[in-house]
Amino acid sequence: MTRFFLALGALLFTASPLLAADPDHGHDHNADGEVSHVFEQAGLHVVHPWTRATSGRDALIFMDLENEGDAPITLLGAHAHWAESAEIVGFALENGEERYLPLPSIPVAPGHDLVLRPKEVALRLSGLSEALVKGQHLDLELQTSLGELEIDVMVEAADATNHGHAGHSH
């Protein structure tokens, strides 16, 4: 539990059908034909959203949120038509068990980043309508204080610990 609160404290102080048939769905291409995996809205940059392949009913979504604006932006949650629910969660160790516990909304101060990554903070989608397979893309609606932002989430390998950058640029 201590690790969870330390990670959350550090985060808050530094941050003061289902699948698309087209593998490049939701991406822009640069001049070299590479896929860009950045989504923007009024000073908010969402960089390389990803998840792991799974046959279970839950998935954790990871990404970087960069506030390039002049005012705080708050991450409120997410929505996806391919999941029954979504919530912001933080990693915790309870009695030696790894768990993700629900968190409230998280503000991102101007000029700061909020990084969602394994064993820290994530979006948990529950009640998936089908398995997630490596290489597929998922449509996700990110909910922020700026409004809703449609993003595209890349499905990585089931054992991935970070986002693969093959075939796209930022």
Given for the second form:
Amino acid sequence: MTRFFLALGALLFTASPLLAADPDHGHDHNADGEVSHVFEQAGLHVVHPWTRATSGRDALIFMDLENEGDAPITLLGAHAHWAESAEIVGFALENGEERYLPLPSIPVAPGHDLVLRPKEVALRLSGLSEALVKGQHLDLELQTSLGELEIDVMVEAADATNHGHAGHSH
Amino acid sequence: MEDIWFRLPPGIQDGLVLVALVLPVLALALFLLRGFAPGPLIAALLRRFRWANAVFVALIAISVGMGIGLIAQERGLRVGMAHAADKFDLVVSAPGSEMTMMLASVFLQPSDVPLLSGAVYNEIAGHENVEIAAPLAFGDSYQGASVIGTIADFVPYLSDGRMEGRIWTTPFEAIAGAGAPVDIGESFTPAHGHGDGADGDEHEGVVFTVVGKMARTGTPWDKAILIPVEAVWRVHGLADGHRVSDGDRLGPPFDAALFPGTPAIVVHASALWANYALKSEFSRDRETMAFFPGTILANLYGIMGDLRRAMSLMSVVTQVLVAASVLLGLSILTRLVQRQTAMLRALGAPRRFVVAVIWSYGVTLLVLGTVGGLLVGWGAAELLSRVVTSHTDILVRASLGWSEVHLAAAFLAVTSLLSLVPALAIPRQPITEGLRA
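Form predicted on its own already given; the form predicted together with its partner chain follows:
All chains and molecules follow, beginning with the one already shown.
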């Protein structure tokens, strides 16, 4: 029995760094050490990317895309290593049932925002390789006419309707 | 396993759920009835106690039907409301309440709201991805029907081109909805405002002649009367969006300086994706608000969803109470047939046969009651749909869907399994006591 407790103690001791590991590990942090909520690329500001916790096959990703540049920027799609495919989808009510239909690219005019939000437009990632857990941060490669942009997607609660920092100025 | 399930078409999933609900009852039936043919005995019991059986079946049918009717009606209303918003892909208005503007534009419940300028209208109408930009001018009515100013292109778009007569060619011609109180060839003078507060003398001397009538769309617009937006502006003493030198010109392009304003513009884009780009472009702080009525409705459904869950819970609680009553009722019915079962046992019938007869008798009543419940539910939903349609002009169609079938099947499965309890109690009663009953 003593050996069992010794082994258990050793296991806990060696595992403690793993248990204490920050779930944000590997993500961009700002000067205050917080995880970034804004990502920039040549006039494109991507604000508050987020999704909902799920154990299903699909996840919808939402964010604000702000075109601060002088030319239109087109949202082309996305790529993530934790999903088989990604596509832009638009919300539609068909016979009272909610559907997300695949869309081609969407242009964002200079000085305008494209808001990806629930029941409007979103990025749908299908074939998730793992369950998404609240508080988790996910890497996502956003594809636009400017090129690819690495962003960090915050996983909110399964019934969330917006990003936890929605309404904050960034 | 989960992957395979999600890959199945919804119809197959629903069918499999139904099979899963019915399967335990079929398995029990196979086990109890194996090698027996209790049909004639059950038929005799049904005939012998036909009035008691009929009351029992009717009670089940009514209680099951109420639950089913409620769910079917809720879905019918949801589908009807969504259908009403089908033609309203994107609406642009002055910043304010999206819900208020959705109710005004889709359901013709106008409120006093700020107006959009001619410059904004021209920008939207001239956008490369916009096929139709229809201004809506509310405020007048005729015999309870809204009189709405718009452009000619909106009429075939709204009615899918299904209309009698023709489109207006002069400012004081009108096109009526299928349920409007005027027909082709009739004339009317609109009242200023709606309802009891409408002023019938305000537009005295203004006469519109109906030249076209749209086919029924199943939306509140069926009761509306459409007129050229220029006429609305003129009868209110405003410029009509065109220069004097243009004469009686109707429709766009409008002169921005002579455009009195419009509370809402219904936008139909060239493609689905373009709606999102247009929303992005016409959502401007303190200037314009662009929104999808479908999204507002879906958000409303989200709130109603809680109500639906409450209704479903009530329905389930009701079904549980009904199931308890059914159990009690079956116990009473088994007392009725106590003498017959005692006779069977006295003749040497096997215990399983007696249980099979009583259980099958109970399940037959439950099946009849449940099927009756589906019919009662459909009838109740149909009746409610007609009442709602006549009061709201939203075409509500009652139909039984998988949810109702699943509810009925679940009820049948639970009560059928429960009815085994009184059936199993029969062989435990003394035969002599049963024969004396």
